[in-house]
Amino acid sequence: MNFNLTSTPEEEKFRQEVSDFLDKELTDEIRRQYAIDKGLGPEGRAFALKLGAKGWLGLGWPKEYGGSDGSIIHDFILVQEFARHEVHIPNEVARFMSGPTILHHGSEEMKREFLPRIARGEIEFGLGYTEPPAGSDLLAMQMVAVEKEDCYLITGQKTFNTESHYADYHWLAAKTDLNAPKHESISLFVVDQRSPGITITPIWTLGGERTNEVFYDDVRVPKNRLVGEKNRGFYYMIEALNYERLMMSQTERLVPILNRIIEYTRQTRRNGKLMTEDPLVRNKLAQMAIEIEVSKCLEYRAFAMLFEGRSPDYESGISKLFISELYQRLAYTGMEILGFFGRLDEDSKWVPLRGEISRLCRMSVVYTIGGGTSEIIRNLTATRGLGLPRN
């Protein structure tokens, strides 16, 4: 398989335009205003509006829904350039999960209500899948949506809803048929995050970011906020999940981190010698460089399937699995190289590399959980990729 990130002059022109824009507009504060870091602030919201004005948050969507010209390759170029500049696309849940699902399965009313505002960068979505007893097992969720004459009454609890304290809407999965098979019992809803009966409480994580528990107590959700068909939510989630795993995790984001660690070893002496002269250090850095290249190959393989009109299944899971665990291996390698100084907080004047390695070490734990735990993805790879029996 041969695949180039930009294969035409027009695509290279677009890549350069995105790169130039990010060189001009990005600040460290905007980079840190990501869901599992500082969370969205006014600078991040202003940045999203600028992206919307450029037409980059609606790439490939029909113009009648606020979209702009472009194809799947433009989407991939966009996320790659954002990764290379170490920033995440604002409101990734809406752009890569809710928006495409609404586009493909939502009612005409829902498309016209939400897609233009997503494309303009005006609204944020929080993800409401995980529940305390269910974890990564979506089929084990217990939140119930009871259909009434004019609405659904929803009761239950979600956990690890990272964007909920600033999101405008909740992309919510709930049970709508308790007697049906599990995979035919779940529906998706778009819920106003400030609806009466919703309580949001914070959970502070090891990485220092805020996530949330969200409680529903007979929350009234209009029937027109049901996404697509009733009881088809599980299929919509799985469809979106494979796309999400490709678009929200890019190997390119690790390259600048590795380069800074390498530069640190070039400037730092230990036991009277530059660290780059230590064979053990050189070996560890070489191993990380090799694994980054392997991760890129897995990522490009899965994306090439999308580009060819095929739907990746376990291939996107393998890519997500490898890069999420690579985040951890790179963080741990960095901590070994920095030594005791690497454990200092980022506000310490003695901490190397502004404390980013220590922060990455703590934050990387969630990368092997969000979007499907490593254990779940290994099981799916075994059954779908290798054809092994479930038992």
The other form holds:
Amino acid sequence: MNFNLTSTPEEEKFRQEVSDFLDKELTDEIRRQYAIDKGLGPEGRAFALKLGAKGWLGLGWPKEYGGSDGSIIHDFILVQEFARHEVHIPNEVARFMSGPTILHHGSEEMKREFLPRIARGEIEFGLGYTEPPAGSDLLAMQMVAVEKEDCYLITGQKTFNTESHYADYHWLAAKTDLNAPKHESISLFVVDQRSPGITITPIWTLGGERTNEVFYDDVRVPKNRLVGEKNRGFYYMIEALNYERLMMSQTERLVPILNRIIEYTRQTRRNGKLMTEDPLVRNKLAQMAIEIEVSKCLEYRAFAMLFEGRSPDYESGISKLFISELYQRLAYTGMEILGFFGRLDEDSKWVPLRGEISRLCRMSVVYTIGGGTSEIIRNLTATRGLGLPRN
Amino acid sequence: MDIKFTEEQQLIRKSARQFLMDKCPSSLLREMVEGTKGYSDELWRQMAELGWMALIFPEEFGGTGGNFMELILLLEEMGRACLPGPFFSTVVLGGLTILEAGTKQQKQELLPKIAKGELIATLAITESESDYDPSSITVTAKAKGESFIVHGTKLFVPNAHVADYLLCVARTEKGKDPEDGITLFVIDGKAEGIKYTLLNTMAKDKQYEIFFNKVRVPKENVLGELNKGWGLLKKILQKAALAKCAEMVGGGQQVLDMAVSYAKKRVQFGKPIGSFQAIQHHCSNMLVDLDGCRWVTYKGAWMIDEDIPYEKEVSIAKAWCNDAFRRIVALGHQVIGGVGYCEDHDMPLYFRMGRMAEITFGDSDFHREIVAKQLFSAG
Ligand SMILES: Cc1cc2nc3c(=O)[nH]c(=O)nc-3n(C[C@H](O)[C@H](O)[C@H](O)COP(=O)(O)OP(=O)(O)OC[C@H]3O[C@@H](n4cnc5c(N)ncnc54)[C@H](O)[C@@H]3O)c2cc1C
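What would the structure be for the form predicted together with its partner chain, given that what you showed me was the form predicted alone?
Next comes the full complex, and the chain you just saw is listed first.
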């Protein structure tokens, strides 16, 4: 056994290099942009290109497609270091969702067209799965792509497509066969997000982020933008899930948040004493440290399985489940400790920690809903993980 | 044993629910929350006409002599509608305190105006190092001639910007026991030297910082006994805590109703999601929590009305409601999924309200400590 993130000198050197780079390059402005505006300002974009130039956005990909011929352990080390430094990987959907599927199933032409640009940090995709009637039940989607002689004509509505208002491309799932069994009726497309016939309208959320409704009205999509085989889209979506889950949420992100809450208690007197002297406060903080450690172990276990080539099944699911619920518990612990002050928005007088706990409390509501609800993960854990009968 | 409401009580509840359904749609709610004032004059006037502000006060002071249970039922409906505005701060924090401790003259002067909806009041307790702890109160009031000079900063004072009167908790003397030497004052909201700064809370519920810069307050504006204010305050805080519970009961009921009706309509995997046991259990757990909140709150109100010592039971109610309401809202979000996370849904209003309610007049740790003290003092 070895629970270290890095286990060879080469890996450790790589981790150190990433860490040094982030220490040097990250400014408050870049952090802010990645935390709040998806890294979209000029500084955020310049940062993405720098990472691309380092070869870090296509680590596990072959050189011929702009990659670095690394392995997924490098991806994992990279995301862990990013998490520790509290920034997101730029263009996450392109990098961790669309890119890998294109690499595994896309045509040669598609790989050459898209992978190098993703690896350079130039383009982002909007994730286009959910529809009003199709949330947890993605197979209930109704958007239709009709094959014509020279293109697909696509019509229908997506909802909660978070990146679409700024993404270059739409990673779109649509029905290409109305008669086949549902899981053999869906295809994936790469659609130019600015194509004529697409309308994007904002949805504002409790966490303050924008997501979107996206309407397609007879949108023409060239045939070479079909990803892999027609009607295999649902399989591609499922296959990519483990890797996506592990790359897109890390326990490590919680550590600096807990540290800042601890620092706050060191500096704050409440009801006549320093907060660090209050046994209730100590107990709450210790509990969070315990849960963070457990979560990290679950996460490393799932990744190690993926790394060894054993496909994690329920293991990556419960890692996501645990982290998402832990985020909420951490946010509430922070709220309890910050008291009234924890309820203040970022722009208010008296706000502690720049309002991050109040924001986290609001934002973490969706962590147990998006990317597979906790209920669906528990269902799969029961049936696939424990072999209980399906109802 | 009897858990029936009187006809009068049922009527209050029914008419309040109907009124708020008709007059306070979600659109008006959002307008009030976003506005600087925080409420609508028109709605306030209509509430006064219905006698809501008069409900709890004796007839001799312009009220209709209702009991605490009736106030609780009214507040429950307000919580259900997520109604913002200064009702709570005026009637519960201001009115009840004056009724409890005011001189005959103070009562005659202030209560009839409150009962008619013509006077808005609030209570200033919290400070930067203290929520509800007497030892950390730093705002001082020093006697000078026929006046007191009040100086210092209060935080999280609801609706201070529209208050005609601020009831302010200040230290008038430093005693051995931190509870001694605290006095309540009725201060004119427009008195010279008061500065208001809006604090932006997550519920946008118009909480203010108040800086009293050597504000002169006439001696006759002392409320209750000089230096003995904390005992009075404790009593008021317990009543206010139970009143907050009532709002959470109403809010919890609304969240449960939204979740259940959504679970019946929303179809995934070819079935209403309400047919999945995971969702059924969520809804059942919400109901268990809610019923607990409801009856422990009613019990507290009954004890207050019967004049049975209620400190422990009210703290039990507040500790339970804080935690249970948090769970109810979280499960409501879970059931309603992505749709409930959008600001145009009502769920976020209750989420935000819950974050404020669970801390106001004592969070769960605060009230568990009161319960613990009672447990040990009994032995
Ligand atoms: C802010 C935000 C951003 C998002 N971004 C994107 C994006 O970029 N791209 C994209 O495609 N999607 C996105 N989503 C959609 C997200 O993935 C869905 O919200 C999620 O899949 C859940 O679907 P739903 O909201 O329709 O809930 P529903 O599926 O309707 O679920 C409602 C409730 O029913 C439960 N339920 C459903 N089926 C079962 C069952 N069989 N057994 C037990 N319980 C069940 C659920 O667990 C949940 O509790 C986003 C959502 C949000 C809120």
